[in-house]
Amino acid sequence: MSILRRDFGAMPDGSPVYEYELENRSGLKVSILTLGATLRSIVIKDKTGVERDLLLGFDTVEDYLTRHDYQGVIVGPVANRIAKGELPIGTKTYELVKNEKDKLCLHSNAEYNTANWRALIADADRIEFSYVHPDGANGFPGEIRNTVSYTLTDDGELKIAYHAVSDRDTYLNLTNHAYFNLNGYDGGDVLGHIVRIDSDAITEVDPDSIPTGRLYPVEGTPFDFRAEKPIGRDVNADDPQLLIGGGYDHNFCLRENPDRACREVARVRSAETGINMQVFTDLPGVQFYIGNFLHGQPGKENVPMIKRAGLCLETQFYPDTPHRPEFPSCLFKKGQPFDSETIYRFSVDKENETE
């Protein structure tokens, strides 16, 4: 195992941004930026021996700050949407920045992903990033101390461990917003990718993509991924939930997990490259999004990020939990730690084993 550090540029205030690269014995390479603790690249050899970078992203700091749709970044303190930009805690309601449609808060107004995190090489196979959220930033209460570590194993696992603790009662829901394309960032759209998700229901959403509180059974709908199928098979079906999101952009409610075990919840594969990805988490939900709102902005090597060029599997608590007491709660008391782990496991089929 090896870890390299190289310069990636500088923040507007002149502070340096670094890129760290981990490589395991089989040649799987993962790079992370201090900016946003961003997962910038995952490079693996496909079934023919060609290296593929599986992540959408950019080549400069400026692009990550100005062109982003949250490519590969850490999102927090609360991922996803909060209705009305209001955060009720006890008898007080905190007013958040309304950065979507001027009426709701999305991804905490991009706070964590535009911060330059501090990096520490914690072990031969692990890098740890830390960031302190100031009390009241973007309306969220509490000084929140955050740590996100990335570990690459020789078994092809990328482990992301999240830790956050606040000095006030607050909501915490950290995730990574990587856009995966198992054909490579220049591999076109992901509609041919085969996906399975262990979920019997999604959280139904209103026209603003805010949960209504109803769990929408996937049985008999385009959202049924309990048996693997191509993403493109049902994406254009006449379903009211698909019309709201412009395709898949929904929280899938994962099956009950009373022991908070880190279990496999999803799987993706590409017959074209033979690359497989399994997703493990201890959280109750995963946002499945397929880049419906990508609009062709230039990414790595100026390759356009076309509509549906990447898929996201953002492990999380359900969206808008502050307004939905029936959902699993992500309210954490003063001093109570948020700890969670997500694992992406990569493997490659031999050429004669793929379809």
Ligand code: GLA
Given for the second form:
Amino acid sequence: MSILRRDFGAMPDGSPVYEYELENRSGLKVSILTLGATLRSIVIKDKTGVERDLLLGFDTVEDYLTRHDYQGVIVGPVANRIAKGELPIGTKTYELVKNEKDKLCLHSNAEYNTANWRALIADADRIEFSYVHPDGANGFPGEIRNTVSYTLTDDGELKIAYHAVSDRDTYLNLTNHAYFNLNGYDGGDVLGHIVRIDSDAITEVDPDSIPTGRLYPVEGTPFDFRAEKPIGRDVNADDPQLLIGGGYDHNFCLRENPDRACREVARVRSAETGINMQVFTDLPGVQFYIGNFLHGQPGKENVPMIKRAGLCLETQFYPDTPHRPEFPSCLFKKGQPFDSETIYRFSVDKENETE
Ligand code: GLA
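So that was the form predicted alone. Now I'd like the form predicted together with ligand GLA, please.
Below, the chain from earlier opens the complete complex, with every other chain and molecule after it.
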């Protein structure tokens, strides 16, 4: 295992942005920026030995600050949408920044991903990033101390461990918003990728992608990924929920997990490259988003990020949990830590195994 540090430019205030690279014994390389604690690249040799970088992203700080659709970043303190931009806690309602349609708060107004995090090489295979959310930023209460660590193992696991603690009661729901393309960031769209998600229902949404409170069973719908299938198979089906997201952009409810085990919940593979990715989490949900809003903005090496050039599996508590007491709660008391782990595990099928 080795860890390198490179300069990646500077923030508008002049503070340096660094890129750290972890490499394991089989040559799997992962890099992370201090800006947004952003997972910037995952480079792996495919079934024919060609190196592929599986992550959409950018080459400059400026692009990560201005052109982004949250590529690879840590989102917080509360990922996904909050209705009306209002955060009710006890007898108080906090007014949040309404950064979507002037009426709801999406991804906490990009706060965590536009901050330059502090990095610490915590171990031979682990880097830890920290950031303090100032009380009241974007309307969210509490001074919140966050650490997110990335560990790369020799058997191809990239573990993301989240820790956050607030000095006031507040909602916490951190995630990583990586866009994966198992054919490489320049590999076209992901409609041919084969996906399995261990979920029996999604959270039904209204036209603003806010949960209605009802669950929508996947049985007999395009959302049924319990047996693996290519993303493109049903993506244009005439389903009212699918039309709302313009394609998959929904929270899949994961199965009961009373012991909060970090269990496998999804798997993706590409027959073209033989690359597989398994997803493990201890959280109750995962937002499966297939880049419907990407529109050709230039990414790494100026390769346009075309519609559906990447897929996200954002492990999380359900969207709009603050307004839905029936959902698993992510209200954390003052001093009560949010601790969670998500693992993306990469492997490659040899040529003759993928036929
Ligand atoms: C999320 C949302 C999408 C979209 C992207 C960012 O994951 O669910 O609707 O807003 O972020 O473009």
